[in-house]
Structures are given as C-alpha cells and as structure tokens.
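Form predicted alone, single chain, as structure tokens, below.
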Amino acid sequence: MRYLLLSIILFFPALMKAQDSTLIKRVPQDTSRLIMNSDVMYNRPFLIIGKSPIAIGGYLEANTQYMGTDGVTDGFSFQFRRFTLFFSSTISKRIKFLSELEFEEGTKEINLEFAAMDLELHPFLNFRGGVIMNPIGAFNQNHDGPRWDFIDRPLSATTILPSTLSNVGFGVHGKYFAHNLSLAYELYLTNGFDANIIDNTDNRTSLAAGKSNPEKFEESNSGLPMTTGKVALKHRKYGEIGLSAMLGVYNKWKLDGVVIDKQRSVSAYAFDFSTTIANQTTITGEIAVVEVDLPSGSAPQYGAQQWGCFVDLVQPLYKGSVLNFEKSKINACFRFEYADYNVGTFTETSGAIGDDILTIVPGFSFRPSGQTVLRLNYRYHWQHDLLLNPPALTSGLQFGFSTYF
C-alpha cells in the first residue's frame, strides 16, 4: 500500500504542473437530464489533464466535535474523516471505467469502493462488472461527502445498512425516459457476507461488521451469490423514489463437498425517497429493515431482524453573495434518525428487547460554491441498551467541511 502512496504523492506535482500550463479542464456535470441516485457515480466535477484519456478527481471530509454522554466527555477532537480519488476513463465510445479509492481517518482504512467497467449496449440495457457498489438504498451509492449537509453518514444507511458496500461482481442496469419521467433499474450478482455478521465485536448482529472481510474480492464465503436489486421511477417536479433488495447466503454450509450446516439467509429491504416541496424544501429519507436467519441458540443481543430510518430536510435561507463568493447559499437542516438493532422480544420472559438509539440533529450549513459545504450540527440522542433500561443521552456540537477538488 505504500507504493500507492507513493505513486499519489508523485502524480500531483505533475497535475499542477498541468494546471499552471493550462492544460486542465474541468469536466462539466450533465444538467441536461433528470439525474438520478444511480447516475451519481459519473456525474461528479472531474478534471482532464491535458489530452489524457484519464480523468480524476475526488473530494475529502474533515470536522471537529465536542460530544458528552450523561455528562461525561473526552473532550475537543479534531477529525480527519475521509480521502477520496476518483479516476474515470471513456474508453471508446460506449465503454467506461470508474474507480473510487477512499482513505478513512487518515489511512487508518484503505477501501477500493468502485473499480467498475460500463459496457452500453442500449440506453436500458447495459453491462456492468468489477468492484460494485450494491444498489440498496439510495445512499450507498449517492454517499459523497460534499453532497450533504449533515457531517454524520446517517445511522440507518451505515449501521443497518452498511453503507458504503461493495462486492466483486457482474450485472446490468438501465434507464428509460419519457417525458419527465425517468425510471432505472440495477440487478447485479457479487460476492456476500460472511460469518462476521453475528460473530464480530460489536456483540450485534452487524452487516457492517460483515463487510470487512478481506476475502470478500477474491470468493464468496458462502459458494453463493448474492443478488442486489433496485427499481427507482423519478419525476421531474415531484421527485424520485426507489425500492431495492439484497439477498444472500452468508454462512459456509458446505466444505469440500459435504453439507456441514444448512444455508443461512440474509436480507435487507429499502425504500428510499427525495423531493423538493415549492421548489425550496428538499426532503430526503430512507427506510430499511435487515433479516438474518441466525443459529439455533443464539444470544438474545443477536437480533433477527433490524430496521432503521433517516429523513432529512434542507431549507435555503439565504441564496447570493456571501464574502465575495457570488453563488453562495445558507440552510437550515434537520435531520430525524432511528435504528433499532434487535426488532422482538426476549424468549423467557416476552419483554420487549432495547438495543435502539434516536437521534435529532438540528444545524445549517453554508455553500460558497455547488462544490463545497461548511456545516454547524447539534447533535442529541438516546440510545438504550438491551434491557431498555433509562437511555444513555449523547450530545455535543459539530464543525466541519466537505469539499470536492
């Protein structure tokens, strides 16, 4: 990994050489049609260095926070979030490749989410295989920091679902227009979970946990494919909606050709929607549940099923020259959350289960450009255990910035 390092630290000196020699442009994002959360990937401000066929760009994540729980805090923190290359390529013209690299906490996680290529055949049927990024929900694939005003992922989309996930894997996905409407579909067959989804230091059950296995681009634990599927239908006034399933095997129920367990299912269902309300108020939310088919015996905190929530909603306060900065724009944000890790009851005594957590986060944010974000953010939760006694109250405030290059 070094060597990567390496091999970055050199390519810039060379880039802003470029830059001073006026040989970079800037690729413009495509307006010109109804953009959904599947076209996000491509349409981002990526730069051309010269007559390279290659074209990069990125962005990166930073903030600082004050957080206490039921009084007790560890204090001021600076935090260095998030790193990320984006490399794209028309290879000829209706092939394409696209490639996301992403440094977490420093180089603390080094993850090649998206290394894909993009065979057209027909506007609704294309082919798509390498490194995916799976179709469930809408903000796994529509995660880039500067998009955002919020600097938290949201709960629901990182903890029961485990945005961002990726697989190895082959597919096809395609888009139909009418008038001003637009829907789109994605089916893709990658590699799945493992074992580490109910035996991983969380003490949960835990898709997010799951997603680290490092063999996960080499095989499939379970000698199954997992499918991911999505269908979303935007229109141009009222807005986009999709809904997206993933379906696999996650255990390893055979060995050298003998059945040593039965196969062991794991689900997840979403429902995600965006709108803007009077051409101002833009409401974003997602809706997901997770069902695991756990061993027989399993510890009560290894739930079944989970399910979680997030809405969002932005609202411009304020559009014009800030500072000079021409194009400037001031919001207010609101988002509601909520996860609950172990959706039942306990066995022997039929209470209900905890392990939940709720979550307010009130704050504004400020645009000098489309490309770039300062946000200010409250936030405040409860979160109860698995007995549901009195629940742990988390706050504190957050500032930070998001911004792509």
Second form
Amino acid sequence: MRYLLLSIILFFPALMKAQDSTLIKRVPQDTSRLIMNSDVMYNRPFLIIGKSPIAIGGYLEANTQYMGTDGVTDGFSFQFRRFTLFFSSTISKRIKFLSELEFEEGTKEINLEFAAMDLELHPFLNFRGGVIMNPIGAFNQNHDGPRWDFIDRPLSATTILPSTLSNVGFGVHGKYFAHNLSLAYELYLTNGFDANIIDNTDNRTSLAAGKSNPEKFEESNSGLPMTTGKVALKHRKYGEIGLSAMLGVYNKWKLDGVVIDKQRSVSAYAFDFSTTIANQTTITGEIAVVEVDLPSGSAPQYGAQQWGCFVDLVQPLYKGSVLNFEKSKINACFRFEYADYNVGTFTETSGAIGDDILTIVPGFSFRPSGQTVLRLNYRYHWQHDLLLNPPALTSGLQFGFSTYF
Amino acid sequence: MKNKSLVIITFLFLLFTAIACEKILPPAPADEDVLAGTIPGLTAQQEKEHLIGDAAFAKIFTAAEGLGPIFVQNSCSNCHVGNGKGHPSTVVTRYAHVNGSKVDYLLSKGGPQLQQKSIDGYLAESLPSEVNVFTKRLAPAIMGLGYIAALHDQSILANADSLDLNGDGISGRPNYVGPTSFFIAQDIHIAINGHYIGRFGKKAEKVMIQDQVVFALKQDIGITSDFDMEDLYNYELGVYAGDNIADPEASASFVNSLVFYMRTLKAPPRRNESDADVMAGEKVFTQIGCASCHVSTFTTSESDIAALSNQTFHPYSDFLLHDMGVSLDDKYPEGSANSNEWRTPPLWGIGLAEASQGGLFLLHDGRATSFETVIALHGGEAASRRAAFLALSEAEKAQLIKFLKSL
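Can you swap the form predicted alone for the form predicted together with the partner chain?
And the full complex, kicking off with our chain again.
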C-alpha cells in the first residue's frame, strides 16, 4: 500500500510537467453558485488525464521555522507538513465519488481523510456514505492549506476540535437556494471517539488523541454511533455562518455484553463565520466547545469542559503584477486565537484551573496565483500550565508555502 | 510597475523581519528564579544522562504502556510540577484502621495508598469501609536531593538528641527503617540491627532516592519495574490481576535514569542574599531557634559522582523526626514514626514554591497558605519557637519572612 502511494507521488511531478499539454486538462470550477464550506471539497482545482473518468488534485505544504520557549530554542527546522491527494469521479450524473489521502510529515502518517460516495436524490436530499468528514466547525470541512494565509492550523480547530476528523459512516446532506441566500444542512452517523481522549500523552482532555484508534474503520469503541450535524446559512453579500454539533459516547461501557460502566458522553459544539468587509477585508472565525463526562478521579488533570476560538483577519495590500505574476496578491494578516483546555476551578483550593494558551500571529502572505501561497508568520504564545503558574512564552518566525497542483 | 512591486515586497519583508527579530525569542528567566538545572561540575556524559532522566521524569504514562490499572497520577511531573512542591489537587491519600495502639494498613484491601483513578474499563479504588484514619500528603520539591543522599549518617546523627540531653527543648531522632530488597549499603550508612537511617519522605521512611522512585512508580502511577514486579489491582473486584501489560513495565535503566536525574538536580538557588533585611531575617531565624531543626549547613561525604563529593550545602533541615504537636498530628503513624512526628522539611527553594505551585501551599498536606500560618501551626517541640516568633516585633517578623522568601 505504502509503495503504491509512493509511486503515485513520484509519478506526479511528471504529470504536472505535462500539465499544459492536451493530455491533462484543468476541470473548470463552478463559480456561478454560492460555494459554502460544505461544498469546498468538490470545488478544488482538479485535473483530468486524457479521457479518464477520474479527476485528480492535491496540495502540499512545507515551511521553515525558528521558534523558542523561555529563551530555549531548538534552532531552525524545516517541516514538510503534509501532502494531500484527492481523486474524484462522476459515476453518473447524480452519483459522485471523492477520496482524499493525506501524508503528514513525510510518510510518517498516512490517513484516509475522505472516501465517500454521494448520491443525489434531490438537491435538498443527498445520501453520503463511506469515510466522511464530520462536519464539526468550518475548518474541518475547509482545511486545504492553500486556502489559508497562516502556516499553522488554528489551535481551536486542531486541539479543541480534532481537525481533520473523519470517520466511517453515512448520512444525508442538502442545500436550498433562494435569491442571495443558501441554506445547507448535513447529518451523519459515524463511528466515534475512544477513551484515549482522557488517557494520552498530551496529558489533557483531547479529542484529537481519541480519533486515531486504528480500529476506527471497523468499530466504534463504545459500540454506539456518533451523531454529527451542521446547518449553515450563506448570504452572497454578508457571508456565511454555521452551527454544528457532535454527540457520542467514548468509553467501553459494555464488555462481552456485561455493563461495566455508565455510558460516558462526549459532545462538541461549534459556531463558525466568515465575511468580507467592503469587498476587501476577510474575517474568518470559529468558536468551539467540548464537553466530556469524566469518570471520577480524572479531574482536574483532565478537563470536563474545553473551549477555544480563533479570528483571522486578512487585508489585501496590493493586487496586480509582481515579478511577472499578473494576478498576484499581497495580504497582511493577523490571527488571534485562544484555547482553554480545562475550564473550571480546583475543588481543593477554589483557584482557577489553568492549561490555556493565547496566541497572536501577525504576518504577510503573497499569492502569486490563486492556487499558491507563500507565507511569513510571526507567532507569539502565552501558555499557562494546569496550576496557572506564570505563563511560558514562546515565539518565533515561520516561513512557508502551500500550493495546489 | 515591476520594480515598484519588487520594492514593496522587499520593504515589507525587511520591515517585518526587523520588527520580529528585535525580540524574536522570549528571554530566558534568570537562573536563580527556576527550579531546574544541574549541579556544577558534571561531565558532559553526566549532563546527557541528566537529560535522559529529565525526560523520564516528565514521561506521561498511558494505559498502553502499563499505567494503572489503578493509579493516582500518570506522571512524576504532574505532582512534582516544575521540580517544585505540589498542589493540593494532586495530594496522595494513605489510609488505615487504627484501634488504640494497633494499626492495620488494610494491605489485603488495597492499603495503604488510595489509587482513585483507573484506566478505561477498570474500577477505581475507593476507601474501604473499615478506614477510620487517613492522611493527605503534598508532593515535596525534589531539588538538591543528590547532596542529601551523599550525606554520611554521622552528619545526621550529629544533630540527633532524642532525649534532649542539651535541654533546648528539641529532641530530634533518626528514623531507623528496614531496607528494601534492592538496598546495597554504602560507606555512608551505619546500621543498627539491620535497620538504616531514613532521610527521604515526610516521615524519613526512605533510605535512598531509589526507594522512593520504585515506590512512586508503583503506588502513584501503577508502573511495575525490575525492582517491584507486582502490579496494583483493585481488591474489590476479587480479580487478582492488574492490567494486561507484561511486567516489568519500566526497566531498571528507566529507574536508574530517574534516580540520576534527581541526584544531579542542583540545589535551589538563593535570591537577594545580601539584602539587609534578608540578612537581619536570617539572624532572627537563628536567634529564636528555628535553626535548631532547620539546620543551615552540611557537608557531603565521598560520592561516586565527583561533583557531589565533599560539598557544603544549605538545606535548612536536620532530616530528623520531631514531635510537632496536636495541630499537625494526622493520627496516622507510619513505620516507627508516630502520627505527630514529621521530618524537618528542607526550606531551600521555599521562596520559589509559589511560582511552581500556582499559589503557596505549605506543610505536609498543603493546608497553610502563608508563612505566618505555618509558624502558628508549629507546636510540640517547636512550641517555644512559635512563641518566640509571636513575640517578635512586626519589623522582625517581616525580616524573617523576607529571609524565608530568599531561600
């Protein structure tokens, strides 16, 4: 499997070179309709090879950084964050198939992020089944590197909500249009999290730690399905807002038919928004809350409640020709993000529990074309430990790029 | 046009880098403000060993690696945060059934220590119904332990005066304890009837650092090691099996790394030593007799780590047991130590406690949140010193406390 994938990667640059020949054609993107977060997956730059029914696409992301914490630095590092391949095919007019494979940090982690079939019964009622993206928050649905002006993914989307999160399951989704408005909904049943969310080397409640169970393609740890639902509303002028929720059970409460514990719930809620002011400045953000029913004794090390948020501001500074890239853009950008991994107070002292992080990221991005971005970020973190001791300070510079091909 | 945009890019890039680079990395806190770092004079190889131990100390155990099945915390550094004193939320609880002079540690019911957490699919321990006394213990700082471990028993015995022959009201006594199965006596140890002087732990019940490490791995984290192969289990379940991870869950070299780490952590640094108030405070400390128990200076014996040989250090402890009176009597006797007896805790590093504890939590269970309260709770042998403290002028009290904060 690994070798097959590797050979595809090696073969790919050859294909890319041939891109302007007649063999490979870019699939025109449908820009007539309102594209919502739930649609982005199908609205990526795809290539078609000859008469093949399969369109192929992907992106890669790499960067270098120089970061340090409290005066200690590990020096420079070069990071190959991820390489993602997607394949899509239209099986018949109303049946589509899409898959997405992600290679993180070289080939250290290979994840099947998405592999699902879509069957359109009616624009407002589609069936989707396979390995699907749980529609919790907007970032999870719309996470392709080249779309973002920052090198790191938002903390609230990776460490509070576990982007990218996908599971085996099925459900329905649909869209409804009226004038300048569109309304989308999604509702799926999938496999859920396991008890690693409260037993992991992050030493804190972490949905991300509970998503990587190697058996997740076979079974749900709790034996119960997890429900994920989202509704989103988009106005052509004002932007998009979304509300989503994910509800499941994470523990092994039953062993060989014998009940050994109560069912312990895990739930996540998210609110996302994106808007463009004066046709210029884009503001994108998300707020996420996670709640976990803990067994006695897990608190306070593991939190029963977490929350986080991020707001990205992207301000175009210049549009036009730069170094002969005719349609390039230079943006100034700023991210504010916060994550509280453990909301509450210590019963023993009534003092507040720490374990939180606040980050600001000013930066610039240069987009020589619509599909490629070069980014320069400066990050600064203030991070408290569980006991709310004086915060550890981390900062540094990052430079990197991300591009579709 | 082309040139213009090039200029814009270059300008932005330079501006940005200039702003960012001016203070690109946050500064390191001053050496004297942190509870980390090695003793002076280690070899490069020893420094490297220390770092391996540092990682072991911070290691977070998961169920897949043998955590539990029942446990108190999943990592040494959860309790000994930043090598400093712990927080009331991570205290350990020990229990017993006491009937007159008979103490039953309820070993057949999971005693003496409570493991209130469990891995997924396993039942956590709760206090057996017979329990009528229990004690809570706050994690101590672990700085400078190598110096204490390198003391000759003679240096500890020099301050012992169990019959108070010198009439100063202080009758410190060493705690002689039976050695662990892996104990190998060194030149520094003086045995009496096969028993050795304990110097670690709140009741001085551990002879060597390793004794506490092996105990902590098992009783606090549920990790078996080459030195203790039997896993914990919940007696209530009636199933005498631990987790399904092969034992030992930690190797001898893992244990040795932890021991080496703690032997080579430097002594806590002092701050404002030459401040006039601090110096006056130290005088008061000696004058009113705090130093009868919190002895300032010791010198180590020969050690296999050259940097620890013949070193003078200032722990402010005598490593002896003292009767501390009723307020601090937790009704929980341990080994030969009575329930009102405690080992004098070293005071070095106490001025930095607040920055690692997320507050100030003093005494064996963290009940005191100020130095004044601590001293007010000193009774028993220390009662006369408490009275002397209360008789001090406000200025002298303030100096004394300023001195404590400089430690």
